[in-house]
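Read the single chain below, which is given as structure tokens and is the form predicted alone.
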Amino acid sequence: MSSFTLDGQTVTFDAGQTIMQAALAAGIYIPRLCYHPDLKPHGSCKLCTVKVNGRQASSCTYQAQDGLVVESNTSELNDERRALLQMLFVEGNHFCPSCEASGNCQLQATAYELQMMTPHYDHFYPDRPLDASHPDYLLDFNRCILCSLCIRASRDVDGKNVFALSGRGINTHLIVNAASGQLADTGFSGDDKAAHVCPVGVILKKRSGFRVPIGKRSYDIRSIGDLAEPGES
């Protein structure tokens, strides 16, 4: 089989796999927020940036090739990842102790994994609404990190285009594709792929909060870096 090295470890891959896919199959963790194995890679969060033969590239979109020398777990790259995480925390309103997603949040878990100790930058404290219009789901836009996973899932898997991004630059924000701007006026349902891909706490199912107590959630039990198992796609 063809192979490349990742942080000195030999990683085999199948034709067509990306560096990210090959690393996951080998049980090697590369930080990521906008990647989902069931969706086309987007390369927007840049947390999965690695060095390929000395040059930076997004591991979720870069095709694996025989003989590549890939670096991921280095001080330089992890410093850059921490800076990205710090910016994500201050751009939104992330209050982890009171968040229903705490312990299941990939943003929080990645910050722990990369030992992010402070937000470093000044908080923006944006004025973002809640949308409780849907009978079964609540949207808390305060926690959105613009990963676009819900957009891609709704468009490419569900065929509904429930979500979209609006605005430009620092004013970019998630919206609901309805004249009213409310989730209740779309065809969104709990069976949608988009209902289950949010890496933070934007899309929340009503009447199920805190059924799994803090301390017993996914990333309370195992760190996010330990959840990449061999064979995971």
Second form
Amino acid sequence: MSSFTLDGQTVTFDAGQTIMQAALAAGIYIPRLCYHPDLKPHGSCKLCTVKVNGRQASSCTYQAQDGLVVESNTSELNDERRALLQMLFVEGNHFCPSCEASGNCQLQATAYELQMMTPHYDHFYPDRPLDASHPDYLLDFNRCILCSLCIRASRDVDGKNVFALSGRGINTHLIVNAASGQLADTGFSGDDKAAHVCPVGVILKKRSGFRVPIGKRSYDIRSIGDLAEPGES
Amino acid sequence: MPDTAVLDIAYLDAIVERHGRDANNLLQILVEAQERYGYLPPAVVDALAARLAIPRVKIEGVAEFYSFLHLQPHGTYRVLFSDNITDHMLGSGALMKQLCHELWVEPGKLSEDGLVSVNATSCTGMCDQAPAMLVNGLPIANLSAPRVENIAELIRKRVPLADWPAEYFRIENHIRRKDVLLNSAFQPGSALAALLARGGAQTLDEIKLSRLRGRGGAGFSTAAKWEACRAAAGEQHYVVCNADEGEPGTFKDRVLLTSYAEMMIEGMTLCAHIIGARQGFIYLRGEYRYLLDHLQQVLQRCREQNLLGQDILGSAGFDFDITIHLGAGAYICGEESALIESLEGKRGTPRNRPPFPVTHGYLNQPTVVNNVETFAAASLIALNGGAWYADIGTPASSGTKLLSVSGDCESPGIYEYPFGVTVEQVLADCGASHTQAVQISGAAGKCIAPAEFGRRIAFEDIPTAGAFMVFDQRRDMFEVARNFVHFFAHESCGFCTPCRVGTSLLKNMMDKLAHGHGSPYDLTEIEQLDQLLLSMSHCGLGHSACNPVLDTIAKFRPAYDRRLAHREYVPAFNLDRALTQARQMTGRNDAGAHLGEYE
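Compare with the form predicted alone: the form predicted in complex with its partner chain:
All chains and molecules follow, beginning with the one already shown.
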């Protein structure tokens, strides 16, 4: 069987697997935000950047090959990942104490995992109005990290194209498929895959907030680095 | 203002039909629709979603990616000042203020009567005749205060663009030095005749022998690229000419497209023969929209002479034709995989590579993407042979290179040199004096100080896509770097975290220094951020966004030290400055309307 080394540990893989997939199968955590095992990888958050034979690459899109030497859990890479997390925190408006996703949020959990102590950079404080038009779901764009998981889930799994990225550069933002720009006027439904893949607190189910108290949520109980996919709720 | 009731849907239908109802042509359809309607109203988006069977969210996402497309009204007259540092050095900032003042508009906002909007745009490729602007997509160069005053008057009087003085729209070639490429008295058909006489495989051998390397800056071996594409399996092969000349300070492709288009087209055609392509594209940057009719005529002439079309020059089965695709204001589309995404009517986001375009390019088929100058050089090699070409230049960099010289010199324009020419020689030839620095290969390139003027333009020393911007001792190299940093922040595609956020953070940090809030702490921050951009970004844009800053910090440190007004960290946020708007609204500027210590 083919294998590569990840931080010195031998990892076997099946043909066609990416480094991320092989690492997950072997129970090794590589930080990530825009990756979801059920969706086509994208490689945009860059949290999963590893060194492959000395060169940086996104592990979620890089095909595993026999004999590769991969480094992931190094202080150099973790320093850079921490800076990326800080960028994501200042780019949007993230107020963890009042966020319904707190404790289930992968951005927050990854920041804990990588010991991010402060946002470090100056905040952008973007103006991102909420969309509460849908009877069952709320969109709080303030927390969007542009991972595009909802876009891929809606397009590739639900066959609906409810979401897309618009704008460019720092003005990139999530939009929904309606002339009104409102979620209520799209074909979105709570049964969609897209309703359950947001790694942060953008897509929220109404009337269920704080049903699980803070302190008892996914990443309150175990760290994101203890492998197992977060619950879909 | 068009709405559903008055929208000329028949016209839109004609556009859609002309593009084969193909969603791959979405960008082209949007560009043409906007030319008709002035912007892309919701009715157009809805109509296109229905006709192309794609979600409207995709159309909006594409439209908002490109600077030149608008989902909201942008005025009958849409004025964009070229924002390159060379434009600024010749006074574009003051001219833009003047125009805004005369028209009573704020930059970036539509006038209340909906008549006009004035804004800045990335380098329009007119640096040798700067300052320049685009009005409804058409370039006007050599701007001056009187010219801007006239333009304001023409806009106020609502004079149609067609009735503006013709000399405003005259664009000069400014060819200052010719070598083998610009001197060749190229006869249309001659390179293809040589190809057919020699044979495709043998012509590829000549290209190999010539050691031609890509002129877009990266310098990849042209023969190796063509050979890999020729060998790649696919239903179709494609040839793409990258005429998305967006690197600030570069304008040599504009001149080639204007006066040497046949040579470039023949280069594409012989590439098509070699790799087995039947379809080619010229991806023409939106700023060069004014060259579209001219290029269409050249293509038509080629078809009439059987240099394009079926059985080219009577060679059975040699079929090839070329379609022009327009860009719409996105520098990132000069990156070949982003260009291909754009050709497919999508947002211009660079792809994950590998696979590379030679195996998985346009519509995932094997595709060669080369620069305008590379294709022109290929024609020359087909005509004169690879050995002849390899003798020119240096061993690692054969042939000649077109430089776009601009900035502080007497004769800005196009200079063609054999590779290996020194920076010093170019400076002497263009009449530069008291030169402080040269920015080579644009914002993404290298900043060279006088101690390095003996270095050579060549892939093995200073590689370049062609930009050569000269700065004399009057110039503030911090401001040069800050201009480039703003450029990258504006042009970042937004796909990956480090570049999307990092280029804007860098811009804010450079602005902080410019506003007098800098301390040594900020300089350390800037350097760390640059390192992060370099190591974590998805593509070359993020990697090179830090170049201008790192180079100027290393070589022109005093320009930065001057900005470090504080020894200890101070925040970028200034409470008194934050009250500016309140003072403006209340019409106050007395001491009571200010906080403590203000200048």
